[in-house]
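In structure tokens, the next block holds one chain alone, the form predicted alone.
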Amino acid sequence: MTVKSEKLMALSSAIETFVTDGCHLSIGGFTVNRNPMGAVYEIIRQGRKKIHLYAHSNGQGVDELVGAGCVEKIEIAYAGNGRFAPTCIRFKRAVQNRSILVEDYSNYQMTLRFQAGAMGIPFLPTRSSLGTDIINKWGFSKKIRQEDPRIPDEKLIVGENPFKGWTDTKALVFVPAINPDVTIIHVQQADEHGTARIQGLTMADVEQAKAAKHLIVTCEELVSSDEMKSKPDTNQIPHFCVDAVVHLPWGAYPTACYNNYDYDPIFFNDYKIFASDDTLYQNYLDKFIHGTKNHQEFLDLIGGKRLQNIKADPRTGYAINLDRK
């Protein structure tokens, strides 16, 4: 008799189990690419609050978690949806209203911080941000740092290169590791034990996944372990890193998932209007998120014709003839 893996879970159960109020959460994806949006919407439906959020250079996922009032603090390099929102709209408003606290790093620094967490070391050195205000401007005060043991005592430390006699580099920036309570990523393929495969650019997802205490993987396609073993060199996430596997087709929508579907420009143009007005945004949440029981109902509300228009061409991995305006 074949026993189903205990890691294979419904999305609602995975979020309920691992994402709690006040947890330190990391989400994968880059701007309008492979955000774990189905999981983001479920976090909003379940009403999670006071999340300490980490992201590399995310877009829609960050904006909706912030806009829905789920986030208290965030550490990030960039939050934007390309030309649709060069800076994410609800994120920007929350920063201006001081309803969230933000600590910003460079893109490279955020990758290094997740990498340090994945390696099990407290920091990594870099020259990134020397001579910039990233070093001088801190989002979390000394008091906040003292009150929360999960936040490093220092945003970063500029120190001397211990090998300065061997190289001309004099100063280095030491950035602290990130070890989230849970990371959520969306991938193209996974098996029920958690082995996962990302097609195309991996962004910082692999480092984020390996840095976390718990990892939720949502996937477009749930495949057999034999299939994953047939091309082991294309698998980036080993099964022992994963706590929950959720089969969730269109789980990155409205962002893109390479080889499966493109981003939806109609959605992003509409969202820009909703997000720019507090009342319209609340109406959006009430209709599309709180008004749907799960991700499938959300997709049904969008409509099959819209989804068909953004399906990826097998040759290029992107939608062809898509009006991206």
Second form
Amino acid sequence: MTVKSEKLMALSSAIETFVTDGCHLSIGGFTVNRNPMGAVYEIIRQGRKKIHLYAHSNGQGVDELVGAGCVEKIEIAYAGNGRFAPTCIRFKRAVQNRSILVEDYSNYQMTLRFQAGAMGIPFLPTRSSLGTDIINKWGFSKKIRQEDPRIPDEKLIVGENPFKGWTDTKALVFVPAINPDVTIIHVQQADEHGTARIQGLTMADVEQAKAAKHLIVTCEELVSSDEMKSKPDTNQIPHFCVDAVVHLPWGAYPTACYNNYDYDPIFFNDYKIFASDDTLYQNYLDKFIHGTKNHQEFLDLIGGKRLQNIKADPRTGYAINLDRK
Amino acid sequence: MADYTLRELMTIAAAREIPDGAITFCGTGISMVAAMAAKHIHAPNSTIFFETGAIDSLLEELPLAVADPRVMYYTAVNGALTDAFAYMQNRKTGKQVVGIMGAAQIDCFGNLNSTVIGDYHEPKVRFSGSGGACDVASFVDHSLIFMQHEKRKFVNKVDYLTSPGWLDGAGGRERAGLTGKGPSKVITNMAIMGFDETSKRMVLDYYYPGITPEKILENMEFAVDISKAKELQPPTNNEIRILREKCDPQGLIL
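If the one shown is the form predicted alone, what is the structure of the form predicted together with the partner chain?
Below: every chain and molecule of the assembly, starting with the one above.
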């Protein structure tokens, strides 16, 4: 008898169960690549508010969560989307009209913070940012920090190398661990118990996944455990880290998923127009997100032709000669 | 003399600063094309890598972001952010790394702002933030910066110091505890700026054909030494041909 894993869930149930108002959320991917977009859209549909968001260099996922008003605070290194948006447009507006609070770190610092969280230690040291305003200027006040037990009282701490001059290092920046309430990543393959396989670059997904109190994995392809275990060297996340597995083809769309599909330049170019105007953006949300029941309906609205256009070429893993202007 | 655009000239100017054998860290846009141009022209043994962890990508097509799937195809290693930043400070590999960055503001010591214009808590304009720029600027000995030459960008004081240059001048980085060096060159739409060996203040190294040193000074809030400046050798036919045919044949960046 085969019993289905209890972790295997519909996207709506996974979001309903683990992503709550005011939760501390981290999402995987990097700018135009492997953002868990299906999950992001579902969070928007379910109307989550006051999220405390962690990311290193997420582009599209961050901008859409911010644009839909789901986010209250964000700790981030970079909010841009490559050539499509040197600065994410809704993020820029939200910071300028002070509807979200930002705490700035560098990419390496955010990575180390997730890594520290994954290791179960309070901080990791780096030399990065000595002498800069990343150290001097804090986005979150002491009061805000003291009110939320899930964030440390200090943004970061500069201290002496405790090993004195060992490795010619005098000073270090200690960056605090992050342990999000929930991390969501999108992967190419997973089994029903959660063992996950990322193809191409893993970015900081593995660290983000392991730092989380709860982990949702959405996957392009749900494969058997036998298949996962027959190629163990290509897997990164063991099943015991995972709380929910969601089979979600095109789950990173409109961002890319290596070996499956490219990013959709048409979407990004249209998004740029919508995002630059409040009325157009509301229309975009109403039509594409709130106007669709789930990710499949959203994809149907985009249309099969557009999806066909960005299907990955098996040799290179992306859509060759795609018009990206 | 070759027919070329200003962006092509800037790209070639940066490419010439990348030595053979370099491990070139690049961001998106023009810096990526400059790294590719160096590799195709005079630095065949240079290795392009990205903060996302892709090492020695073939770049058969031009990526539009450092996480573009085009950086993941045909690489030596597809790693992660943890490795990419570690190579910059690794005792064996760090010294070879050449970093290329851009910013919204720069001061006379090459400190960069890519975070906000105005007050940090009430910004007039918000930008993307550091990304990996602060990391590379903190760690490496050799970095190149792309800037537009405008008064509001070459400022007396950056509104937010995102990425460390030479900080407050000679000895500044050492006092802060940084091991790497400040920027080597700033490549703009008018000139190549260098830094004085002793004071670490910005100086004018080369002005582009048709641009005078005076015009460059008019486009900066602070004055720099122009006494040793020379006119830049324009790109050769060969450099331009390689740039167009091999680096950006689809005209996505240039």
